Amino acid sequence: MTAPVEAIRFDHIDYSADGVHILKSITGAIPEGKITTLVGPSGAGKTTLFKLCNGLQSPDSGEIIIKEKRIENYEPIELRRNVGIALQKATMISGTVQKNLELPSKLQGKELKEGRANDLLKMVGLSEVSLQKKIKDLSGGQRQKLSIARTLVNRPDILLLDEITSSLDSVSRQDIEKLIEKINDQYGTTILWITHNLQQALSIGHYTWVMMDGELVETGESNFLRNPQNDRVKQFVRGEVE
């Protein structure tokens, strides 16, 4: 069986942050074009990671290459726009749906014609929604997707999601699932995905990283979480490290 196309590789990735070790020696590749979902107790290390793969932070040690270049030689804006990252609190600037929209152009000096815009609205499940509507009008669940479809704007391959939807009501959460597979299966977008609830890393994940205290302690298909063979990961999928 051919092995999958690796879209980052980390090795032997070492960082700290006033004297606490965070991460330590995380080795390991994360496939492309699938979608890999990232879980363990909280300080295990998981969102520092995020904020490696986008370069606002830069590792001790160790060496991470992003679509088979290193990720020191991408210019910054080259790296933001092939790794996308959507984070639990949708931050959003005050005013209208299109102004938050088009902040990824503005920044790169370009603009966001009102059709695409329409578009990433129509693609994230927001049809109903204007582009003029004021941001304070917006439920929860809309300001997650309007987040995901500002991710959107610049196309990245790579799409990191950080608990987004961890403070979302049933039905929300589980229309953020659907986008979420729908954007995998449809543009082949590598996902890599935080999240706290381990019936959404079964039914989301091809493939599962399980970390714990800044260690990447066991990985594979999803499915493993039914079954760990680490006796740590068991007494975490049981409920007894949280």
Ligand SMILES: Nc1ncnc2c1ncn2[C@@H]1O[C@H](COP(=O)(O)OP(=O)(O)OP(=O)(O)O)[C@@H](O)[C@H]1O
Contents of the next structure:
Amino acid sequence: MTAPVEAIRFDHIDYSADGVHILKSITGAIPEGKITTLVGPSGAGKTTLFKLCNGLQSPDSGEIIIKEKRIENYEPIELRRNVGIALQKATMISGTVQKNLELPSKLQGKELKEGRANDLLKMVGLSEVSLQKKIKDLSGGQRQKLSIARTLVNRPDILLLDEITSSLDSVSRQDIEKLIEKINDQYGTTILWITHNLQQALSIGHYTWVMMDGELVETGESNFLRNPQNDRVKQFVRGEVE
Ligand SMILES: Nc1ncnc2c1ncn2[C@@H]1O[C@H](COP(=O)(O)OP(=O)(O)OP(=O)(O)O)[C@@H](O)[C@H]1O
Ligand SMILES: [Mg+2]
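Previous: the form predicted alone; requested now: the form predicted together with the ligand:
So here's everything in the complex, that chain up top.
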């Protein structure tokens, strides 16, 4: 069997902020075209790892390689085109759906054609929502779908999702799960998804990473969550995964 192509490689990443050692020698690869879920207790360093993939912060030591190129060799716009990020609280500017959807193009001095804007809404299951609808009139689930649509404007090869379903009811949550699986399937987009929901990590993930206290403690095909090898991971999943 040939080794899967790596979308992101972390090589001995150490990162501290304000004297706190947050990430400790994180080493591993996120396979291209797959869904990898990232779980771990609060404060484990999951969001911090995303911030480093965004290029907003740099590790103290170690390398992040995105699609076989070191992260520091990307132009900011090029990095944003390759790596899309969606967060738990979808930040929107006030005004219309259209205004928000146009934002990534505007930032690059480009236009977003109305036809493409409507295609994106359709892709995320918002075809019933008009481009002129006001953001304040959207439900939480609709906002999250719009946030994902906005991330898709740049056709990123890699999508980083940070707790995007934690504040949603179970119907909206399942909607978003199906949407992410569709994006992965149709576009071959690599997904790295932080979730505190272990059931979700298991059912959605092809692969899972468990981080604890700044360390990557166990990885593999998501099924390992049913029977982890590491004692700390065993404790972490006990009672939460059937
Ligand atoms: N600028 C900072 N200065 C000091 N400590 C920080 C800073 N940013 C984050 N931390 C600490 O780093 C640790 C990791 O935070 P991070 O937000 O990455 O965790 P997380 O795994 O995403 O947690 P959660 O599940 O609660 O979102 C926490 O202990 C946090 O308090
Ligand atoms: Mg977090």
